[in-house]
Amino acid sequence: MADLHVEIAGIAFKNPLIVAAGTPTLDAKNMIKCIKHGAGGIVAKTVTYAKIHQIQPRPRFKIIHPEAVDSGFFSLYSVELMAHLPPEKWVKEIEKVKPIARQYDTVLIASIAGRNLEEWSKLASLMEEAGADMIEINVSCPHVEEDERSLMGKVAGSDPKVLESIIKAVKESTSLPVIGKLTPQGANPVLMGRIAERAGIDALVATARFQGLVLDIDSMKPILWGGAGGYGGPWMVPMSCNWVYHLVKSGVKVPIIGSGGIMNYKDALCFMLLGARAIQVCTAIIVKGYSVIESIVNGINEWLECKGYTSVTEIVGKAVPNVLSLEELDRKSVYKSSIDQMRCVACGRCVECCPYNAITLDGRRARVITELCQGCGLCVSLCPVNAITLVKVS
């Protein structure tokens, strides 16, 4: 078995999978499930003094395109808020989990969200006293509209001065390593990541979900709970990977934890190959159950063994040099589309969609007008029967 150990801000993780703060860690019972299914770390659901965020709207979950959960092209739309208990009672949940986390060698991370600097400081101290190994500052959620005077969630995560002040207040209140979870909503994660590093953050998570608003056109009202919510899913992986890559390229030195739509070991590996030291998973557990934790960890291990790597740390950032700049993109090679007449069903999709009018439909056969074909590859992607290939001619 490959060595899956990773280190983040001086803390050793037995494997790179961290369960993100959310429904899978909503109480001690659920956190223990994550631990027993093999997570390297868990982030407890975010604790706050804001009572409005302790009471969950009902209903609050909607899977957009549920038929695509297995194929990976769905979205999770929800308005799940924060820990249901006030901080002084939430401490008991952390205390229940701590001995189990120690027994299974799992890192226990407390997630906090204050409305002002005093609350941020108080929560950090409280969670350290409860036994947390690390602190994560939630400057990415909630996804609902928030009072702009409050130093909470994406409002805080998109304001450089506010973010810097929160980090400094938390760092002064705890001796534990502090992680910052970046928002992609209304902020540049690279800019905010560099500001967070300058302010003393010990690690970064890139990135949280987006804010979404799903409308029912007949009633002209937002569905279910009636307002905005978090919107994410496996379609986020390329975007979140892009932020990880750019954080690495920008020179950020603190460890980066990849997050955003990870559903399987391949998604996890993409983040790590682009520079993430570890990954956070939440949506996959919500829609597939806790066994997906083991599936992802085992998949990473099997891939490493298959490729001949002895340690997961060997692959961190390995793909970064392979990402081409705009100037380096191939503009000289010539490609042409080729249609397999035995496969083609003459559906006409390629004819309708070709931006260069390079495909015609002749009876029951689609044909390429070679001199017009630009080799863009759109028809290859759209063909429902995989009858079209792209051939390099020079």
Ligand SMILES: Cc1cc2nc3c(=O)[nH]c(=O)nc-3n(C[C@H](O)[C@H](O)[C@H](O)COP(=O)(O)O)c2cc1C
Contents of the next structure:
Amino acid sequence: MADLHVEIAGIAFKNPLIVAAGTPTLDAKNMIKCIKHGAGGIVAKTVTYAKIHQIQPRPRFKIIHPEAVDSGFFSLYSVELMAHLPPEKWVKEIEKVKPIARQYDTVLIASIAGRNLEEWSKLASLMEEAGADMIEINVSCPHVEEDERSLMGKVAGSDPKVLESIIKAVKESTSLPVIGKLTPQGANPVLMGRIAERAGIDALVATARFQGLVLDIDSMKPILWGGAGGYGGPWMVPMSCNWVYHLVKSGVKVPIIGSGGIMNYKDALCFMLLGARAIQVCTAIIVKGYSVIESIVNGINEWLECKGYTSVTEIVGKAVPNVLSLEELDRKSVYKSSIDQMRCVACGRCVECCPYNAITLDGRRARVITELCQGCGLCVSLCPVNAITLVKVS
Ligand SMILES: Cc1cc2nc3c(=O)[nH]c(=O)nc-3n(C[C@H](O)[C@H](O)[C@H](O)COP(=O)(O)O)c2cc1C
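Alternate state requested, the form predicted together with this ligand (shown: the form predicted on its own):
Below is the whole assembly, all chains and molecules, this chain first.
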């Protein structure tokens, strides 16, 4: 067994999988399930004084492309807001979870969202008193609208001055390490990450979900609950990974926790190889169940063992030097497409789509006009029967 321990802001995690704030942590019962399924840490659902975020719309979940849940790029569209209990009652949930978290060696993180600096401070001290090991500031919630003029969610997380003032207020109110959760919407997470670091943040989550709007064209109304919702899923992984990479490259020194679309151990490894010290997972647990926690942790372990690593920390950032800059991209090599005539079904898709008009349909054969082929690779990706390959010619 490889050593899966990681350290974030002086706190030891038994493994790098942290359950992100959300449905899997919406009350003590669910949080305990995450703990018993082996999570290294859990982030309790965000607690707030804002009543509008405590009462949930119904219905509130819709899976877009449910047929792809086990194999491809579905989206989870939802409007689950924050913890349903007010802070004074939420404290009891944290207190209930604390002894179990201690027994299983799981880090308990409280997520908070204030509407003003006083609330941010009050929530931070309340959660520390309740027994949280760390505080996460939710400055990423996609449901917070611009016109609320509150210091919450993605609105707060995309305003440098507001973000700075929240971090300072929270840091002054707690002795616990504070994690900042960056929004990918309306903000540049690298810029906001640097601002957060300057303001004293101890770790960063990169990143969270987007806000989306799914419309029914017949009724001309948004589906189900009637308004916008959070939008995310496995298709986000490359975007979220890209932010992790750019944060690392920008010289941000605080630990980064990768998040956004992780479905399996391979996704988790991509984030860690690009510099994330740990990962947060929410949607995968919602759609696949709590056993996905063990499956990701075990998958990471088996991969490490198979590759001969003894500790997960050895792989953090290992792929960063392999990422080429725009200037460094290979512009010298020459490739040409080659069609396997035994496989080609003459569907004509490559002919239709080739941007260089370099493929023709010749009776029942698609044929590459070598002089015109630019070796761009589009036909290889589009061919429904994998009949096309790229051949390096120089
Ligand atoms: C239904 C649902 C509820 C969520 N609730 C919260 C929340 O209360 N606080 C928070 O900071 N993030 C919340 N999130 C965001 C997740 O913590 C996470 O950042 C995001 O979903 C990206 O990770 P994932 O792709 O693994 O789900 C929620 C996400 C979903 C899908």
